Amino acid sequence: MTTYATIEDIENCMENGWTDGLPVIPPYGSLVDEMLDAMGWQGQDIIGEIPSQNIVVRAEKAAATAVMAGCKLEYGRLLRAVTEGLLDPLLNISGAEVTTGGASILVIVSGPAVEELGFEHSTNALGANCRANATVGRFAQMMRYFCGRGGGVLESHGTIGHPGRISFCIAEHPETAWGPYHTQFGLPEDASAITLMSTEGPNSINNHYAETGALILDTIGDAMCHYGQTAWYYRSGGFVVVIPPDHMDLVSKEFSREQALDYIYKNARRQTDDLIAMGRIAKSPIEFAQVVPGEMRSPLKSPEQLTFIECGADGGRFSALIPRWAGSTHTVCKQIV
């Protein structure tokens, strides 16, 4: 096959809508067959459904998407876990595609697979340019796009969108102060895992001069409580706190993970009456919203809606806050087997 023919096939993929807007590797049959083997499926295996839209997803579609995204065959077992997580009804992948909130599917990789497959977990951890982060994150977004648009469903309706809708995959440090990320979902400490959730974009948190872990947690909690954050009314979704080493060194001296969760949950609050006056809460709220005028209000219904991931580099006192999409209260965490 000539180089020109390959370029022509890439252009054909783009013209036919088989793309996220960037060039893809054409899903030639031999490449898809190899990826199917790596993922442990047969092409016609039904691996998931979206019943409300009459969408049936077969393994060949997932394998072809992995090829187009540029994933390596070595990622096969991880990609299978990602695929199964994406098609879990609890994740609501089609809802994430059409929401006006412009949610992205965040992929978190934790455990030995991070080093085994070459994921970046240190410098530029939230925007890693290495192949593993970029292509696995892209695979999840392309599956969201292709599955969410199946069966004649509407185009994306994100009012302003989210750059992570091209790729959003972060990996945790192999060695952590509080144990691997996936242990927050009951998986064994020595497992490799992927965790999926629908999220907004990350918000940078800067505190260079605090001398205690409590002040770092107070800064994170304050970032959760700005007027414009999405979850004030329904308090669904949640937040992922990303803590690099410089902030983690302070926090871990004073708090266990459970203590940090409890501290933020108890202290990150805002006056309900101010939220109503600002227009962030309906004046006649529904019962589900649990609005109590005159009380301090948390953006969380429970501490379980908050998780911590340890990644990022030394050399700057930054953390980050990733708000989860308010349209889904669920996170899917799966062991890579």
Contents of the next structure:
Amino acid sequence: MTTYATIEDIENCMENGWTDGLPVIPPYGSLVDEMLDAMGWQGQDIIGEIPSQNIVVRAEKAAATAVMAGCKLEYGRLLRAVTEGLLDPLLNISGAEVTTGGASILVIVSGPAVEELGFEHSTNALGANCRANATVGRFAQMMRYFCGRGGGVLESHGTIGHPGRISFCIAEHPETAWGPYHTQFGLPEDASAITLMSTEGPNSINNHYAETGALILDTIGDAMCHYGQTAWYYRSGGFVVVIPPDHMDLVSKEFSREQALDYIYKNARRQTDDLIAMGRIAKSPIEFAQVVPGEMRSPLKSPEQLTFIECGADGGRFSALIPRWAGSTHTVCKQIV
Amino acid sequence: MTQTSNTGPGRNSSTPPAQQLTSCGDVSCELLVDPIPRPTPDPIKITLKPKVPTVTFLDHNKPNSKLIMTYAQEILRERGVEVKDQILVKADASVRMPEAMLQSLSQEGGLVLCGISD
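Having gone through the form predicted on its own, I am curious about the other one (the form predicted in complex with the partner chain); can you provide its structure?
Time for the whole complex; same chain goes first.
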């Protein structure tokens, strides 16, 4: 029988906890060194800390993870921005890892880097069978998994989780009606950027027969308002709306981005008393939840908690709604330099 | 071929990941780069047996936590257990408690009851 040494190394990584559940590229030192160069770091550089777990993260950990996820060296600058974002304390990576909410880290790529690095932004945009999307998304989840559990000794408590905990990376169309996604976070239009946040899985929104943009936004708003949305109580996270071209053609004829945000914020509401009766509001609400019995309640605390990304293929009147994790109070948006 | 330093066949998900793996060819071996940052020192220390029979309550700010804590306070009092009147509150359920609160609780000689919600 022929022995394939690399296959044995892969199996051994998996048998010993160096995996996200899928086979990995073994983190050979020579490959990790090349990835470090691509990311612009030395192996022992301290690139972040997770104080709640007494963890200092050095660059070689991120580079090893990038190798294991199957990332190409040419993704190096993007991966550096993703790594810095993942280790930004505001993202709360360890919280996302261990929560009962089963959150993933969503990576959004926007700007010229989408085409330069070969990200899929059209067909099956939320689950593209494309190396760039799959491996960069996987890298982010592996970092969450490897860095968020106290060196592997803490347990995750996700009740059901979702498939994005393996990989979740969306790329935006290079040409957009409302400007690049990252402009919603103050970056210049011509920049390439990554945006990170912790999220639940996407909800599909179907409307094939509406003839106005307002009806499309009403349909999206209705999806935000089902009883089961996590957002009803804390309202700390918000939502990402994914709009493909067929829906966007209708919406952009009637609304600017700001107008669409405002329209959904004002119209997508539900009676607070019904939410209380359904058990979606705590019996003793905390002040942060701002519960006002008798009033119509938005699942958003403010319009800024809603963002839009334009991606997906022609030929189907679908959109999608990605609810953010309840503990996800911050979005991290970084320019790729 | 890889060799491992601290685990063998039959690993389950509660076993910590290996800290070192080596890939060996025909003539030499190479260390694989450990991708997992480790805590220094250990992430947490827990005293399992309280020194004094007192219960301190910490509401971690999840739904109904305070309601349940208050109820637990009443029941324990009825049973003759000494409980503290004040229920401490952690500002945000999703993030670590402030260092000062952590240090204060670490000095408690009694039982600290926290993190209850529905």
